[in-house]
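Below sits a lone chain in structure tokens, taken as the form predicted alone.
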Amino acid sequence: MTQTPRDHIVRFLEDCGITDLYLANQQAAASVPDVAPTPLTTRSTEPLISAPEPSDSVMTAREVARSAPNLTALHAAIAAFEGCPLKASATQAVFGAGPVGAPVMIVGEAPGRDEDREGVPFVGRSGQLLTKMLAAIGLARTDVYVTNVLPWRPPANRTPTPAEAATCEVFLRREIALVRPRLVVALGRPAMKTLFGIDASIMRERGRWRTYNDPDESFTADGLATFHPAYLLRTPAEKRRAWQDLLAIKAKLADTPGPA
């Protein structure tokens, strides 16, 4: 029997321990049953991550990154951009996807095989799970934006190089700043320790609302911070955890008010 899309959206909702589709959708600010409430705005004792003195590869992204206008300029200059060896490696570069103004934007950390095949962010399994929990809190995917912190896939999924990090996260925040979301979503430890300067555990800090800042674009906007699809896909029991950050960006969502 052909599975509708409502139909993947009530299996994401069942993983999560809700079974009425109806009532789900009328708990846009409630914790799930049996599951602490992790609170939704608090202050992270962590340290700030110290930033490095910046590189002549970070230098140049930063040269080339302000220098874009527009998305479609940015593109461009990431794809011939030279400066960061994963490049090499990869089989193209993969650029964010959703319109600019989107009340979303969400990042993950790299492309996977799937990703660096098609140049689209989040196609595989764990993207189409990210569909389905968008789906669960009235998002479509076209409705937010997706990307993530490396537009280029590291050879065998390896962890990037600092300087290999420094040089992508001068496109992210450029990119992030040419969106201008209200609300910033990174999915995963490596995501959260670039949006947001925290180097902790992310069952630790998820859930919660800080703000992500970038002074050099002048650049504000709500951040939390939760699981990977592909942790999810990995250890389904956390799903329960994931369904109480997805109602809290959707009670966001609804106090936060769309740009005049």
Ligand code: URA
Given for the second form:
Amino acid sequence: MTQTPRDHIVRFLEDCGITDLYLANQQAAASVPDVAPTPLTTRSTEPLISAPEPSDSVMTAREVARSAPNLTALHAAIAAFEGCPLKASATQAVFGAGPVGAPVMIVGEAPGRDEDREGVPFVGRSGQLLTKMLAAIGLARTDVYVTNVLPWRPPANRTPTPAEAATCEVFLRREIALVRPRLVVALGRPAMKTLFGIDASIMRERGRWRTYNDPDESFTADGLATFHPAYLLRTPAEKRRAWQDLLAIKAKLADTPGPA
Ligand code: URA
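The form predicted together with the ligand is what I need now, so please give it after the form predicted alone.
Then the entire complex follows, led off by the chain already shown.
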């Protein structure tokens, strides 16, 4: 039998332990679920990579990023950038997708094989789950902006070196400032570390409201870290906690006024 988008959402909610759609609606309408109440520290004001001096690559990336007045220019600048070794093995730069001014910006880790081939973030299995998770709180993929900490797929999905991470972070921060979302959501520990400067267990740190703060770009937004969908595919029992985080995002959006 053909599955409709609604069937997929119902399936996701069932995986979250929500077997009654009326209950799901009640939960979605509830104010703030089981999460810590207010912003913690704003550690993101500190330099996230504690190199004594920025490398040449980081300096060049800063110049390039600063001179990009919009997302199209930034995408072109990243695609032409030669200062990051990750570029050599990637098929192409995978830039973020979504509207400028999207209320929510979702930040994953790095393109995988499917994303590297198609040039679009979160199109593989993790992306399909992400789409269902968003739909479960009434957000279409086209309502949100989706991107990654790294625009290039690392060879064999390896961890980026500190230098590669520092260079890519410059581009991500410019991208966030150009999108100007109200909420920034980190999927998984590497994104949480980059966005909020917290290098700790995602299990412990997820679901807490923080402040994303970029003094260079004079930009702040509410932020939250949650599980990466790839982790949820491997550990479906954690979908219940992911559902709490999704409800927190929904409640925060309802509470946070949009642009005038
Ligand atoms: N995982 C990510 O973190 N990003 C993608 O784009 C795809 C999978």
